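For reference, the chain that follows is the form predicted on its own, supplied as structure tokens.
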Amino acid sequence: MEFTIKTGTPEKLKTGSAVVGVFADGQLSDAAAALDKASKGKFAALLGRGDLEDKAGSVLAIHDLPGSACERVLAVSLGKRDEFGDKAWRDALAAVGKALAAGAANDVAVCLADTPVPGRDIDWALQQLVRAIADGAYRFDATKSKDKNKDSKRRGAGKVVLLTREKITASMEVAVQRGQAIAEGMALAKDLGNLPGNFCTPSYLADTAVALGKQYKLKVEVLDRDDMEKLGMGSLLSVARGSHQPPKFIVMHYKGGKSKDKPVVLVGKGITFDTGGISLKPGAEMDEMKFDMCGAASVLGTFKALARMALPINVVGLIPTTENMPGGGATKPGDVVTSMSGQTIEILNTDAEGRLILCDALTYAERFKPVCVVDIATLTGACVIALGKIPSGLLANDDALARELLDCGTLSGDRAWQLPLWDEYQELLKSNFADMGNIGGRFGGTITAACFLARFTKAYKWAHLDIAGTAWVSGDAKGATGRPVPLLAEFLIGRSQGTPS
């Protein structure tokens, strides 16, 4: 999808489709009046008729409209003037991806970035606006057959004109070359989460991670299991005894910012696979285990964002990734493994796997001396029991960096939420046997997952992202949702102008 940004007014663009937005109380946003006035009230009086819901998102469609040049306006709702905010802004962009995506013009022009959002600037509303009309547009025929007439039957907008009545400013290219970036990046994190796990191996990661390298010049190394068993990463090596897939761990190197800039870490849990090994899952929905990569995948969706940004920050991606199996070689519940900090763990459950292999992964980053590290894994049922699939959850053993996240979270619409990490929760993991065990009990579970994290956390600022209930949703709408790609990507935007740390 091509998009340019031009300053005009919609009425006089010969266009596929034109997109304005308008009020539940029949207010007309600049572009909308603009092409009423063209119309010599013509827009008004169709809309008058209430075929338009109130509601922030819903789409009207009306052709041939008298005046315009456009084959077609697309009328967006923006809901109620005075309940205009963030939220109301997105379903209304989410919406016009779809239809977009959907439709049969191929040329479009947007007319939405000037409707002023309260407390936003319009760098932020072109960003947002790019990378929900790129997102919408996203589709997964990866493992579909193949329609020898598909290019001929193929929909949607591929030129996206975005106009304004401003004038068009360095920063506002920024941001729709940022908000394109970000788009790509969740593609490549949906199609990895996507791809079932006969084909998304931890090879096939490595292979992906690889071919970004050599793409946008990164440095990757991919570390197999001698090197793995030289340094001493029992933990993770533990998971992989029951497959017939090799471990791979994953490190990419982004050097964009000074050589003596320490970087920002960011770690992804990559089980390709997740039958629970020994500890195994019921049959319902293990389907869906394939997205248990989808804290990998963000890492890998996120290092194309960077670098389609070109930001002038360093950021190192580490990902271990196996699949966790139960074959007549894979760990035990009650076997007792040595990680590469040196810290024994008792195996308590098969199934608390992510844990073992991100333990390693963050003793690994420790050589790099990091401002500071963030890992992404779909961890924890238990935080999708407590916080639902709205927000991911965030723990951390620093307040500034969970704020900074949190308000990141805010920023690009994929939000957080910060649950506790105290020490009294570190009981919970107590092991007769070994320094801590796996689990912690069947209470505050993602936080008694976090704890066992934080044991090997303690030599530079950290947050820990569980996107369990956020990568991915189920139902007839089933895949992988690209999350947090959007937030990363606006974090590390943010310290590379300079946020504190």
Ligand code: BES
Contents of the next structure:
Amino acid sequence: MEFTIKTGTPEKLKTGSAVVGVFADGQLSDAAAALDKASKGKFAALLGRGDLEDKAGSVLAIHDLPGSACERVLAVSLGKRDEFGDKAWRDALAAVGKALAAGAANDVAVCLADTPVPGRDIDWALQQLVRAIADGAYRFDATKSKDKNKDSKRRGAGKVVLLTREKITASMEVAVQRGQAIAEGMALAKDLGNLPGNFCTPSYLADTAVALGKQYKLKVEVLDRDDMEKLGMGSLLSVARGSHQPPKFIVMHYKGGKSKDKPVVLVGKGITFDTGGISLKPGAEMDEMKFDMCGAASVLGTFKALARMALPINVVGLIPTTENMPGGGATKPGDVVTSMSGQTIEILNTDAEGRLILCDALTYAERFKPVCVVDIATLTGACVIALGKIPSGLLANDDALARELLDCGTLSGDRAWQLPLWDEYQELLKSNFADMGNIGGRFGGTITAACFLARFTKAYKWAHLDIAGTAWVSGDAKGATGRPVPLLAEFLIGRSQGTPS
Ligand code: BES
Ligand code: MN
Ligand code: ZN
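For comparison with the form predicted on its own, provide the form predicted in complex with this ligand.
Below, the chain from earlier opens the complete complex, with every other chain and molecule after it.
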């Protein structure tokens, strides 16, 4: 998809589709007013018939509007003017993304950036617009047979002009480029998430990282079982014991900053399928455990976006990846293992495996003397119970870092919500046979999981994103969301503009 920005109004533009915003009760945005004027009031009259619903995100296509050169006008509702804010804007963008992807027009002009959300500027609006339109066009058909189910004749917008009254500035161009880069990162994260476990194995993730490294000239190392044994990653390896797929530990280096700049380290959970192991999960919806590598996918997607944006910052990506399978060699409840940190762990439930692979990666992270570490993991079902599927869970050992990530969530629309990481919860991890157990009982499952990780992150500032509720959607629209790539990308953009230390 190709994006350009131009200064102008829509009525003279020869294009397949012109997208304009309309507020509830017929209030027109400036671009819509320009069309209305050119049509001598016909546009407003057509809207007056009431076919466009008031709710933000409703759309109505009007063909051959008099006075306009475009084939059709796509009116999108922005909701009530006095309620217009981030949510209405997001709803409108999602609807536009969907409509443009499904529509027949290839050339489109989008005239929405001039109706900015209160408190946001045009750069923000453009970045979000581009991201939403590019993301709306995402399709996954890699595992459908070619002739029957693939969208061979692709519909949807191919060339998008973003129209604004303003003079085009360099920062507007940057915003467009960033929106596109983030959408591409999301697409990679979605592709990896959507690929089933028989395709997306630990080796596949490693190959993807190596290919990304080749494409963008990043240093990528892949550690094998032997290397992990030498490092003493007994906790990670205990999860891999039941699987026939070899585990991998992926290390990626993005060096956009000065060589002395300490890196941000991103760590992504890469369980390519989580059966629960010997503590086997029930059968219902177990297919969705192919998404248990979405933390890893978000790290790869963020690296793609980062490289496309060429941000001046240093970032290390760490991906511990394995399947969690039952089998003759599998770890059993009650087994005690020694982590790379030297701390011992009694594995009381083999289904609490995410923390077991993350803890060794978090210890490995120390060697980079990171400015901060953020891990991303589909870690606990309890997070979905606590917060639903709207925000990711956020826990951190540093309040400023937590605040920064929460703000990036709001800014990008890819939101997180903080839960407490208080020491009082640590007692729940007590074990009679090891330094700690790997589960904390029925209560506060997201918090006790983070408390477990906190025991391995004392050397640096650290935040944990539990994306169990946000990495994918279930039901008819089942599929990966590409979250939290937008949040992480925004975080790195912020860091590249001046690093809080
Ligand atoms: N990958 C799951 C968490 C999960 C479950 C994410 C459902 C999204 C939907 C994780 O490995 C897991 O199984 N966690 C257990 C922990 C428990 C055994 C303490 C859980 O949440 O039930
Ligand atoms: Mn599990
Ligand atoms: Zn899991």
